[in-house]
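For reference, the chain that follows is the form predicted on its own, supplied as structure tokens.
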Amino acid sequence: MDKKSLLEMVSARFGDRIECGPEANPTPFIIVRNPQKDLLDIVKTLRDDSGFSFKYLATVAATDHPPVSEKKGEPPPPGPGHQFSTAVLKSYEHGTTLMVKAKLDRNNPHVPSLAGLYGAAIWHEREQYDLLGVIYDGHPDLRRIMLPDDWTGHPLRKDWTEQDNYRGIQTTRESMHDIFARRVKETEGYDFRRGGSAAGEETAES
């Protein structure tokens, strides 16, 4: 099945519950505009339809989205801004991929979980969770995976500021810059920073 023929179903059978992305997309994609009231019962239909027969669920992924201007030195728009969290799901029978898109609230990121649906989702939401925030309501056991559970933030966010340490172990590092002014001040003696010797007795100015 080709992706029109893909996008054409899709539409036919969901209405103005979604909106098809572009045809031009090199992985056609869905997005749910009510997701709290219909991202269930579509995937569920997604999966369960022999005309679709979506049954492996390959991965959840979030995206982080904050307003950014549209022209250069303008303010960017009102409002936090959204995040995505996409479902892409694969059909060995009819050899398509379609990605679901679920538009979130940036401030509030809550979404219905696909666990009862696709036993796969429970580590994949908890990826997404750890790292960018989402809630996935109904998930069995949402909580970290990768970072430690008193972790403070989503470090996938774009607001996301790294803490100086963890418990005492450093977490910040020295930048490529950092680490060839180091090396240079150690072994010539000389000093980026104060332009001339790490002693200060030759600079740039003299």
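Positions refer to the first chain, counted from 1. Under this definition, the rigid core comprises the largest set of C-alpha atoms superposing within 1.5 Å between the forms. The model shown is predicted, which means the values in this text are computed figures rather than measured ones. First, how it differs from the form predicted together with its partner chain.
- Residue 21 shows a C-alpha shift below 2 Å between the two forms [criterion: core-superposed Cα displacement of 2 Å].
- Residue 9: CA moves less than 2 Å between the two forms after rigid-core fitting.
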Given for the second form:
Amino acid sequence: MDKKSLLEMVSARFGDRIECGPEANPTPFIIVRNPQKDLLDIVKTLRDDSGFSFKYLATVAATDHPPVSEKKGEPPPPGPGHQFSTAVLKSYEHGTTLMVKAKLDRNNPHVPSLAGLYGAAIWHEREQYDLLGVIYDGHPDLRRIMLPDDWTGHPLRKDWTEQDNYRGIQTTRESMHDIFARRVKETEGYDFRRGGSAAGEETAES
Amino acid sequence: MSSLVTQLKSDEMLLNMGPQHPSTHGVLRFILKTDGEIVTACEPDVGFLHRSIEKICEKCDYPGFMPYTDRVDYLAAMNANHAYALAVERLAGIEVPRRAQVIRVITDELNRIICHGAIGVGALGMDLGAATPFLHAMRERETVNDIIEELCGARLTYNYVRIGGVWFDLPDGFVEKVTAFLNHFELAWEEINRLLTDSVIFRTRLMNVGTITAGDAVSYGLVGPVLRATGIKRDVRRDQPYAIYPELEFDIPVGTGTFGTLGDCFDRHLVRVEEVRQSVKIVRQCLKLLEPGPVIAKVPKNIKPPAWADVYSAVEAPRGEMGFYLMSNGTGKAHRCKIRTGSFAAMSIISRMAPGMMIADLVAFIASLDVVAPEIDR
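Shown: the form predicted on its own; wanted: the form predicted together with its partner chain:
Whole complex next, starting from this chain.
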């Protein structure tokens, strides 16, 4: 099944509950207009309907789009000030891949969890919560998975800044480039052959 | 703090397996709640090797991220290279020359042979106490490492595949060396296999242990040999083909449950043993398909895919489907990269399967899943 017929089939089935992505996109995607209400229902239909049979959840990938001032000549991001939670569904019977996106408010990113439909979602959603801070409602075990429990912030967010230290261990350090530049500046005017500042030497001689 | 710690009853014991444990193949930790020798709950604790490769991808340009993909799965770096290159090519619409595609398949399958041979099958034996077959397999692996070192200069982290092709053309005598290796390896593989598969102790340790049902395997998104051992015939190379796989003839081995239960540890072992034979067959076919030609397409220095396009593309790595989700933002750097690996999915099912197992069986179960720690944590 090619991309076009898949998107036509999906949009015929769900009507205006979803918004289809552009056909030129390398992997076809749909955006669920009201994820709180419809997401679980739509994904369940995609999984169980034999016409789609998306039995396999490949991954859940969230993306972060901070609010930006629009630049000239560049296309604007799909949702400034929003996050997307993208579930990648695959069907081996039909050899198709479909991404189901949910658009979330960046300051309050709540989305229903797919853990009830796919066991794979438990860990994938935990990872997205850990790294991007998306909160999956109804998830059985929403904890950090990669980072320690007392870590602050979600590192894959675009505006995340590293905390200075973690339990007394310094996490940031000067880059080698900066250290070198600082050392050059410190030794400016220092005469290595005579072992003193060039200016000081002159006064001693005179 | 794990919830297991607070819910402990008086006759139960909390056991820490790892982070440094010989059977975990890297830095992995399992928190076990045991009643005598029987595991009543198990919680994998991952993240010790988390290097945030996905964040690094947002800071690198597209070609510059290639060496990092080696470190996702250092035992099958060629497949990870290929997965990333394929994702960027699909995103930017780059066509790969035919000779480069054939070379990619040859190196992929050589990598699969040594990965399954030395780690998937050999290290499984070693975890159960049979060190000899592992060392035999490592000897074979050295030959492939030498061949690939001649090709690209590296033995483990190859960094060989480029966006739009491969880095170098094949060196002189490559085809002869690979053919000589395969002729030798086919016999050696049967010998290694006899040492393991025909051993009664090895069989008894694996049969009817850690049986994963087909329903669980699909729900938990298991991939690769672990999924195929449950009797489901799914392979990215066949279902969503890439490179020149549609032209090649090979079988997809699935678990049969002839010796134990369908989907037990022994089935997973047998699937890997058979996959190595199929890989040998694929390499032999590819060597005949080599025709002179360019090995890399004309790719612009700064690859700039169309803005806000996103792609999910996957290849069949030794540990199953390895997929890259990439989102572009119109510049030379990716907006978001998500790496989906087989080991991550396989780890997530352990807490479901472990209750009721003996501790020694848990070691066999983890080894038969063939998880690699850096691939879980990335």
